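This document starts with one chain, in the form predicted on its own, laid out as structure tokens.
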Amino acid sequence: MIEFRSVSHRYGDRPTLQDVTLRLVERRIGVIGPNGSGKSTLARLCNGLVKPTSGTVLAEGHDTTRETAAVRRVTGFVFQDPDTQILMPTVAEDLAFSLRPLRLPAAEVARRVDAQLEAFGLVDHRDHPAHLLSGGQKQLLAIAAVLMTDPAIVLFDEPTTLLDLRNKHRVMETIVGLSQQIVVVTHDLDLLDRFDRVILIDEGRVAADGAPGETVAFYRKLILG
């Protein structure tokens, strides 16, 4: 669970979030809005990536701001470009980066890569270079990397901009399959259907929140006329 508790953040100057209050607790929720309304903003609030203005964001109980470590050890974040996550060389060895912190023995690590490299059909490309990747399959890298630790809340901001269709399908239906709650900023609101809750950001603020078509449709009807 995240909870947003009057919280405002701004750049500078400029405000990006202004008096935000949620509290998200389903499974699947999708964030949207015009670029630069602050969606991104939100997700980065949500596991401390960027510290409130004022007011306070709790995830699993954790305060973003004072309980920095506790925090990432039950959230984890997927950017839009995987390049950016992906720091070793072969996709086995990017797996087993994201398990240093925990300093498991040996066994257990190859354990665990092995059934990440299972579970999202990598297993060809255990000693592939990772950066020579397809789209696709660096995205599902960089998914399979932060679940490694297995975090109880997985935040994506625009995993599936970058890829072409084929990929965003596949990419979206590993997320929509996980078992963790996901928060997932998007522009593709063709891919929410079977979100729970979708949450419209615009200039800063909530402008409707709801269920998928009811959001989507709203947010439609803003930007079209």
Contents of the next structure:
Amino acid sequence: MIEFRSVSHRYGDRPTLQDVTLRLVERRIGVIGPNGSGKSTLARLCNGLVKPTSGTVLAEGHDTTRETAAVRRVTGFVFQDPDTQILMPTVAEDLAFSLRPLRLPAAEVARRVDAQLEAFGLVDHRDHPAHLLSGGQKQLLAIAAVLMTDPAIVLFDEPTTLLDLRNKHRVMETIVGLSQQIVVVTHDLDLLDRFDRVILIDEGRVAADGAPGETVAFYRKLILG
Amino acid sequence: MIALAGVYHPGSSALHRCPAGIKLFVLCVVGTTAMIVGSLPVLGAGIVLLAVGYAIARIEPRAIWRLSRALLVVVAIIAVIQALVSGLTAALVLAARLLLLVGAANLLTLTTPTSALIDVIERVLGPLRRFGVDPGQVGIAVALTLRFIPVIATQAARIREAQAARGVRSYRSFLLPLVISTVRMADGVGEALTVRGFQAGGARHG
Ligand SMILES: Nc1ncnc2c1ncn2[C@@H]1O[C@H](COP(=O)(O)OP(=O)(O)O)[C@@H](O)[C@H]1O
Ligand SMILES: [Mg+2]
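Please supply the coordinates for the form predicted in complex with its partner chain, as a counterpart to the form predicted on its own shown previously.
Below, the chain from earlier opens the complete complex, with every other chain and molecule after it.
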């Protein structure tokens, strides 16, 4: 669960979010809105990558300003560009890298890596250099790597923006199928059907908040006039 | 099937089973020797030994060819320039040194899991901790370098293509976008490290 209590944020004297109060308890939450409206800032506030200028953000009850370590443990974050999120040379090595801070025995690491390769359909790519994967496979690997430490909440900032149509669907299928709570910032309005709640951000404020159909319809009317 | 870069290729050969620390030590000795010794026969013998190393590691010749194709082109270009500037012998010495160094480094990364490499660097640099060096971070930085060399190379090729398409050809208009995209990428990598639990000041959840 994520909670925003009267959260405002500004870069210098430029306000990016203004007095946002939200209780995010639904399992699959979408965030939409125009470029520059504050979506990424909202997502980054959720795991303390960005701290509120005023107000409080709680992730699973942990204050993102004061309990950063705990917040990082309960949250995962997937960015738009998978190239910068894959940190080790091969697929299996990148998955294992996620477990490095836990200092587990090698056999346990191997077991968990194998299970994850299986779950994400990456078994055939196990020892391939990550840079030779397709865009969709890279993003799946980035998601798989973040899930290795089993966070309760996974945040996604435009995870499908750089992908072709087929891979957009494949990656969003995977995201929507996760058992974790997910918060997904996206411009792919067609992929929001199976979400439980969609929030529209406009000019740093919550402009609409409800079922996917309603929020998306409101958004379309807002931009198309 | 082995893929295209000098990344870890699991196997059970003697070289795979050899501890990472020993391989790293041998690489350092080979590297230093190659830089000091200017004798062609000695460097040539080194290259023959290197080939034996690849055979022991059971790396297929086809894979070696794919791995070293680009390197050979670069070495050939450098050698030709060197030959024009300072003569044939100097050019051959330089080419042999480059082949030996890069070939040996690749043999290390092909037969050593990256995590083992990070571990050994962390251990070797342990004494530097008192001078404020974080050995774990240095190890991870080396691993990141292995991962991102091909990514940056791809980016460079992309910028080249984009400029060729617009008929631009200058070093400045090539390097500037490359530096900018690399710095931007480094920002992204830093954030990815942070959210995956590797924080500045210690490579663990902190
Ligand atoms: N690091 C930064 N420094 C200054 N301003 C920024 C920074 N990041 C974002 N902004 C500004 O904050 C506003 C909201 O940005 P962002 O949350 O990234 O929007 P979105 O993700 O919806 O496109 C934009 O006007 C953007 O220009
Ligand atoms: Mg954004």
